[in-house]
Each structure stands twice: as C-alpha cells, then as structure tokens.
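Okay, so here's just one chain, in structure tokens, the form predicted alone.
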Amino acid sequence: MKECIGVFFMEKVNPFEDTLQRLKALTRYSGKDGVRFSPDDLRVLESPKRTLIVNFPVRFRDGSIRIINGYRVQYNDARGPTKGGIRFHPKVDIEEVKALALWMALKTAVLDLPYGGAKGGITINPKETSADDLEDVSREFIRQIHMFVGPTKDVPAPDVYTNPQVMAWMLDEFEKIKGEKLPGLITGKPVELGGSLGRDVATAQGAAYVFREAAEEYDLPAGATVAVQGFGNAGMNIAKILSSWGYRIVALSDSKGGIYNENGFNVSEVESFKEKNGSLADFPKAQKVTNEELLLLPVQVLVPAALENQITKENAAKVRAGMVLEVANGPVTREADDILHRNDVVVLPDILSNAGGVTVSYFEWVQNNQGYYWSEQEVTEKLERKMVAAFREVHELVKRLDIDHRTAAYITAINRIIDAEKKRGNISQKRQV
C-alpha cells in the first residue's frame, strides 16, 4: 500500500513487522564471535508479553462524550520492570505501539539498564484538544491501566506530544488510587514532583555524545553541515548542541514544513521565531523545503528527529548525507537500511543514539527510589559515561564482525535479553538432540 506524501509516493510500512524482519535477519550471525543467541532463542522476541487495549468514554468540556482509544504494550521484562513512554497522536495504533515497545526493550538492553521495554499511546490530537480535556483523558487512562503499572512493574514516561505536566497528572491519579506517594511510577515528571535535573535535554544530549564519538571515528570535519528533521524538544536541542559545537545547521523543519539556508542558521533565533509564530514557515532569509525534501539535501549529517518511517526504499538511494543520526524512533526502514549501508552511509541507530532519554529516566527512577537527588552536573556526567560506553561496545562489534551499527546494537541488546531469559530458566540451555 502506498500513500502520496509531498513529492514522493512512500510505501506505508508496518513498523512492527519491519522490526521482526530485522530480528529474523540476525539469525545469519548465530555462532559468530560475540553472538550468544541461536535462531530459536529469537522466538522469545516475536511477540509482546502483555498487550493492553482500552477504550473509555470521556466527557469533554464542550459537553460531548468521546470514546478514547488507548494502548500499553509491555514487551519483555526479563531484565527488570518494563519502561517506555506514552505518546498522544491522532494516528497512533497498536502496531506502532508494539514496535515502539520492542525498540524500548532493545534500547534499555543496549545501554545495560535494569529494565525491559514498554510503550503506550492514546489516539488523540493534542493540538486540537484543550488542556483541561487532556488532563481528563490522562487521568482516565491511568485509571484504566493502574493495576498493570508501578515502580516495580512498568514505568511510563513522556513521548511524542506528552510532557512533564501530563506525567504529573498521571502520577497524581495513580497515587490517589494507591493511597500512597510513589514517585517512581513515572519519569519525565516536573522537578517539583521528583523529576530529575537534565531530563528535558537528555535525549538530545545523549545523541550528541554518540555523534561526537562517531564523528571522531569517521573523521567528520569541523563545521560539517547538518539537517535536522523535526523541531520538537529533541530536534531543537540537538540542533542547539551541535551548533554550539561548531557544526553548521543548514536545515530545520517542523510538522508544517522546513527551511534551508546553506550558510546555516542561528538556532536560538529559529527557536524564538517558532515560539512567537507557532511554526518555522516564513522564517526570513530561508528557502522553504518540505520534510521529504529536507531528507535529500546535500549535507554531511542528517538527523531525523520526527516520526518513524521517514527514509524508506523509495527515497533511501537519494539520501546525500554521509552520516544519519537517528534521534526519532524508527525513522529508517529495514529495506532503506540496506540501501544506505550499500552506499556507505553510516547510520547511528535509534536504540543507541536516542537512548539518552531513557537513561536519564533510569537515573530519575533511581533517585526516586532512594530519596536522594543529584545535581544536573552529576546527571550529565553519568549520562556521558553511559552513552560513550555503549557506543564503544557497539562500535567494537562493528569492527570485529564488519557489520553496520544497527546490526551491532541489535546483537548487543539481544545477547543481554537472551542471557537474562536463560538465567531465569525461561529458555532451556540444554543442547537439543
């Protein structure tokens, strides 16, 4: 099935099935140095442990009653409580949430965090919904799933179009139901309610550390040109960080379109313009580009920081960047990955490069559980150590097996998940006769 998007006809890819195909492709590496799982072991990851679909009525402030569709997928918990964000989006569905939950299981394992993976979603357009109605939806969603989440069960967090305020509503509702204070239920909270310093920029900061290490490995020149698709929290902050490091941000975009100037932008000026005008459209001294055109600009580094399935087999061969830093979840499909790899494009995969958010969420959870809070400098230093160590481990596997970074990251993650499943006795370690 194809749908027309801008100037391209993009194939609509089921992200969950696409990821399962990635897993199946890993069977070819079984038995190689550093690979500790068999093809049979991978069956553990073919389906989620628990899938929750809830449909509930909410009376909106205009008097109408609307049926809200919500999802929570807890994919694998062999390494610890499941962990993952909750997104508000008009097109979110169960297949997307399953894929996101699987990616979270892999992501926490790549960073060696004591978590499994989960994800949640509510099918709603927050841009067309009042804050009061969003609060009612948030609280009712927690009432629907409260028996399945908790600090030692499943720990939600913000995602697309959710924020610390949404997390605060959900935490407050959960604590009212349980009759006790449980700040470790949810991460990405306001600092006043137990949130961690540094969490607001953690995804971008973590991605920047991964990029810095890769730039050194691949001799990326100072002042290299960068295009960032997506100007939400993560996209805006990665653009600001890379600009402060001397890279030239020549293209930026939001959901309404993008802007391009080969001489580069002052990202803070773009940020102020968006805050004042609501979008990047009509930013002065810039050429307008679509989100699809931005992906194909002549830049050295491309940063997809919006939604999944942006680079597919339809446009991958036209990507001119030499390095792709995935800040969004799943922006490159499996078939596109193969094309980029053949064209010697270095792809820094989402389950490594955007794991800064879940890493600082883990730090927040630790602080909540021990009742002792760290300075922002401590958080940032701990984040840098975790991201650099994860990149180094993955990159060593890249060199040892002559594979791409995504394959190396998947192998690293799956090794850890399967090891945990075997230690629990969920997978027999006896040799089959």
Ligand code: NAD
Given for the second form:
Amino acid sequence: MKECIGVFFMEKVNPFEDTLQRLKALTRYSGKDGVRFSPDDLRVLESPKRTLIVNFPVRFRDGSIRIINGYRVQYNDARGPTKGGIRFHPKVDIEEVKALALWMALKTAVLDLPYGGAKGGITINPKETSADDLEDVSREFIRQIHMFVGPTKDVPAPDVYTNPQVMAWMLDEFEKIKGEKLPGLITGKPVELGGSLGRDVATAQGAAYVFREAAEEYDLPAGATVAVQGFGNAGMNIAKILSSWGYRIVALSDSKGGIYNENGFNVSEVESFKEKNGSLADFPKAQKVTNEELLLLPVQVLVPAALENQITKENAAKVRAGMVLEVANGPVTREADDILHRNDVVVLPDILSNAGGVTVSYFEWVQNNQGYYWSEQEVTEKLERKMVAAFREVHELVKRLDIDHRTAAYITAINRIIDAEKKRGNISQKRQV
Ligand code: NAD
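Switching from the form predicted alone: structure of the form predicted in complex with this ligand?
Zooming out: every chain and molecule, the one shown earlier first.
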C-alpha cells in the first residue's frame, strides 16, 4: 500500500509481515554454534496463539455514541503468562498489534523473563477525547476482555498514549468484575495501587544501561551528540539520563515537529516548555526541524523513541549517526536494517534496548504476587543487572557469529521460546524420558 507522506509516496511497511520476513531470514543460521532451532521450529511463531477483536459502543459525555475498536493479541505463551502494553492511537490496527505482540514475546525471552508476549490497542485519538470519555472507554474495554486477561493469563501495561491513570481505571474495573483484589492484573499502575517504584523511568533507564555497555564496546567518545525522536515517557527520560551522563542532546521532537541546536539542550528546560505549551516544536533558541529531518542530522547517536517505521529503505542510507538506540518499538524496517548494517551503523534493537519497561513491570508483578515491596534502589539495581546481562549475552553472539545485534537478539529469544515449546511437547523433539 502506498501512503502520501509530505511530497513523497512511500511504500507503507506492514510491521507484522516485515517481522515474519526477519524470522524467515533466520533459517540460514540454523545449525550454527549457539542456534538451537530448525527452520521447521520457526513455524510456531508464524501466527499469534490468540487474537481478540472487540467492537463496542460507548456513550460519550456529549451524548454521541461511538463504536470503539479494540484489540488484544496473545502471541506466544510457552514461557509464561503473556505480557504487553495497551496503546491508544487513532492509527492502531490489528497488523500493528500483532507485530507489537510478537516483539513482546521476543523481548521477554531476550531478558529471560518468565513471560510470553502480548499487546493491545484501541483505535482512538486521546488528544481529542476528554478524560471522562477515556475513562469510560478504558473501563468498557476491560469489561469486553476481562475473561481473556488476568495475573496468571495475560498482564497488560501502558504503551503509547496510555499511562498509570489508565492502568488504574482498568485495574479497578477488573477487580469490581472479579470481586477481589488482583493488582498483578496490570503493571505500570500508580504506586498507590501497587505500582513499582522506578517503573516510570524504567524503559529509558534500561535503554541507558544498554547504551552505556555498547558505548564502551565501540569507544564512543564522552560528550557524543545525540538526537532523540519522540518526547514522551521513553524519549524524554532517555534524553534526561544521557544528558546527565554528559552526552550532548542536540535534537528533540514530538508529534508536532522537532528542534535542533548543535550546542545541546537543557532537557528539563524543554520539558517545562512542553508542559506549558503542549509541544516543544516552538522552543526558542533552536532551529526547527521536521521529524524526518531529525533522523538525518549529523549526530553520533540517534534515538528513535516515538513510533515504528521511521527509518526505512528510503532514508536509511542518509542516516549519519554511527549508533542507533531503538527506544521505540520497530522504528527501523527490515530493509533499512540491511542498509544500516552495510554502512557499519550499530543498531541496538528494540527487543533489547527498550526492555527495561517490561523488566520493571515484571518486578512490579513479582512484588504484587508476594505482597512485599522493594525500594527504588533495589529495583534499579536489579534492572541494571538484567539489562547488562542481556546485552552481554547478545553481544557475545554478535561476535561469535559475526552478525548484527538484532539478529543476535532474535536468535537468543527464539532459542528460549523454542526450548520451552519443545519441553511442552508442542514441537517434536527426540524423546528422552
Ligand atoms: P508516549 O505516549 O509517552 O510518548 C509518545 C511520544 O511520541 C510523544 O512525545 C509524541 O508527541 C511523540 N510522537 C507521536 N507521534 C510522533 C511522530 N509521528 N513523530 C515524532 N514523535 C511522535 O509513549 P512512550 O511510552 O514514550 O512510547 C514511545 C515508544 O516507546 C513507542 O514505540 C513504545 O512502544 C515504546 N516503548 C515504550 C515503553 C514504555 O514503558 N513507555 C516500553 C517499551 C517501548
């Protein structure tokens, strides 16, 4: 399908089909040292285990009745209850949710969390919807899917344009239906309802640990320049952390556009400006850039932290950064990956780099299940250990097989998923009793 973006007609990449192609390409590594799956085993990941599509009416406060479309995809549950966020966005569709659910299955496996992968979405524009209407939509969505989710079945969390408040409404509705307290239903909750300390910055904090390890491996100079696309929970916090570590944040953006200043920004100042004005696009003391231009700036590190399909075969060759830290899910398409790899750009893949969020979600669920809560310092230390171990494991495979980090992360994840499927007897293996 072609879509008009600015003056270009670009091929719209289906992120799910693109990921299936990535899985197919892995068959060439079958039989290599450290690869424990055969091409045939990969068939188990060709489609999601369960898909729920709900269409439900909600009466908005202006009296109108809207039909809301919602999705929940449970991709693979061989390693445990499925886990993944719920996205509110006007462009959410089933193909996107399937891709996001598959990435979650891979992500929980790379981090060796005892989970499968899932994702949910509601096609809605939260910027044009009142908080009261969003609450009604959130509660009704849970009434529609409550039989499908639960602390030992499928555990949602926040994603794009959802937040702890939305999680609180969903948890409250679920507990009313079930007639009992079940805080392990959902993660990314407010701390008052059993949320974990450190969850709000976990995605960015985890990405920062991966980046720190990679920066050391690739001798990135102190004070290197960084451009961050997206200034939400993930993007703003990674900008703040990298800035506090001495990196120069020279470009930032949100959905309304971007700003560039080669001398670097004080990120907190930009945050206050965005809070006051709704967007950072008119921040003074900066040159305006579009979101597309931001990706091609002369920086050392590029951090896509907004949406998928940002670096494609159309612009990948023009990326000037030497390292791409994928904080968003799926910002680089498969064909773009090949171009970046050929140009020696190190891409730190989403399923590794942004896994700090689901890792602290896992810690939150563990705390809920045991009813005993950890200090922020304990959470952060545990997160650091998990992220560093995952980076090291993936990086070892990069060196051993002379492959890129995404391929290594995919192999690491799929090894674990296939091992679990085999132990369950879902995939044939030589029987040893
Ligand atoms: P968010 O809703 O907090 O922020 C999204 C940001 O992206 C906003 O600043 C918005 O203005 C900007 N944006 C939206 N459309 C854009 C566009 N077309 N161009 C540039 N910017 C645009 O969302 P978030 O939680 O920060 O998520 C961002 C990305 O990180 C997503 O891909 C999400 O799946 C991924 N992610 C988030 C978490 C998490 O815990 N929050 C965890 C893992 C991955």
